[in-house]
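Below you'll find only one chain, the form predicted alone, shown as structure tokens.
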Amino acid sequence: MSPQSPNRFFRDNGLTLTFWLLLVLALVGQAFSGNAEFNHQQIVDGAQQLSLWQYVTSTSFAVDVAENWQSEYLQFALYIVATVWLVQRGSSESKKVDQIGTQSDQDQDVGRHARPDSPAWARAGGLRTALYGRSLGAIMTFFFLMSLAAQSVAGQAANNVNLLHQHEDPVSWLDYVTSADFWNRTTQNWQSEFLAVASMAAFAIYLRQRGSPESKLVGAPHDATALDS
């Protein structure tokens, strides 16, 4: 097998390659305005401030990408597993309606109803079938746990520093995950991600982006429902 060229690579990895672009983007530029803000606030209070690099292993800089991070985590997670048994009539975010749950195995090409060139695991049957039909939705809820715990584990960081500042006592890292401070900043990312999916699965429903797969075919009827378009 010859080897792949490099614009082919790119070609048929744009999608994912140009979001990691665009991460590393992002965390720059939040790297650099968070530091000018944290600094900005250090002068008032007549604090240290932060050269970059500082500012981006600190705790403050972690428990933010951390807090965002784990809201993502949640919006797919929840939406992976909730598509399997809610529908939305219209929306090219859903199945169709009359497939509500896990389906058959016939429906889902596995086990004896596997293709030649499906996985191994989705040939395999048994335990690891079973396993490896459920691995999206569980590693995306690891990912949001594990971001989850990052962001509780840097906030008591960060506000136990801003306490000691303040000159008062620091708080355990339980006090802290179950204070208002901690919740506060939590469902503030979650609500905005629970407006986004609702929002999409809704305005599938009317609207169409010629080309793209996250859209029915423009020309598909309103009432047409994920693959009947």
Given for the second form:
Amino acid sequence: MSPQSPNRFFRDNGLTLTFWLLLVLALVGQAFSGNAEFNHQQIVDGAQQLSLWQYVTSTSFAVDVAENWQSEYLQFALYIVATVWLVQRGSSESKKVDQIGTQSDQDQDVGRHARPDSPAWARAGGLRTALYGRSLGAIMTFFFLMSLAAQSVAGQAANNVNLLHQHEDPVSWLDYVTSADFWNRTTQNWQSEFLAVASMAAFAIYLRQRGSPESKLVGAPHDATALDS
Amino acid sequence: MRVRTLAAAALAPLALSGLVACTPSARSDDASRVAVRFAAAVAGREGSQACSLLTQKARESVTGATNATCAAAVLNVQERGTGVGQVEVWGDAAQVQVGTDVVFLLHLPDGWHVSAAGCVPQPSAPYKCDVDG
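Can you now output the form predicted in complex with the partner chain? The one shown was the form predicted alone.
Up next: the whole complex, starting with the chain shown before.
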């Protein structure tokens, strides 16, 4: 291993590593600010304040994390799958308008059209290639559903604590997932994700970010869609 | 190894929910005991004993704007029976049905305390309670 290997590793994986770091920093910030807000409410309720560790292992913190995770995974799951069938002429976020659908095996380099360096499951054909060809959307959907499930369970518990503090009856899981609290938390996250996707798809037609793969080339015409540019 | 790593990553959201799922029966037993002791103290006219089981806010709510002591005022709470019915424990809060009453409790550093008692359900609203802290 050469002395420059660590630098190369960080350069080659900078995007992923940077966003993992930002995730951790944001979670730490959420933990401290959330703990302060939570403890303020506990004082109002005449209840016991929680330490930072007690707070980050509480249902209150869990539901706040999970509700954001599910909406992010939903955004990417929908975007990945929707862009198979939906296009936006002129957007770098879209494929060409004449490529709607899952495309041919030749277009996708799978089965007997696979390249020598294609992944094994892309070369295998049959069920394995069909599964592998949908694995990105599937894993995002899986994480969306798991995060949504976590939100519902943690949310029920956190909501029941609040209800008992206010001297109201706790609710069942089924009642909770049909409650205003659950759907208010959920839809307020969803609407922001959908806004971000719609904005990105449209802005990318006319605006540029020099050097970013999320943008067309600065000199590309407005009606050039993704790979046209 | 790779499969185990993937599985752990996939189960991360579930781990979040796992933090909240268990409500040990010991906690509900402790909460029930305190609720029963409170109801028994009120029924037995032991006002001081009943007040010692209240949260600070509940003690303040009992006396309200009057000059009555907590020990005297708490005896106005309607408690009938000490049989324990349904018990709900969520986090640091509990609800215990004792006799015909519904008692709410909070878990403080020194154990469970009654935050509300003598409670009557209201449609689409919090219970209306004689003790409401």
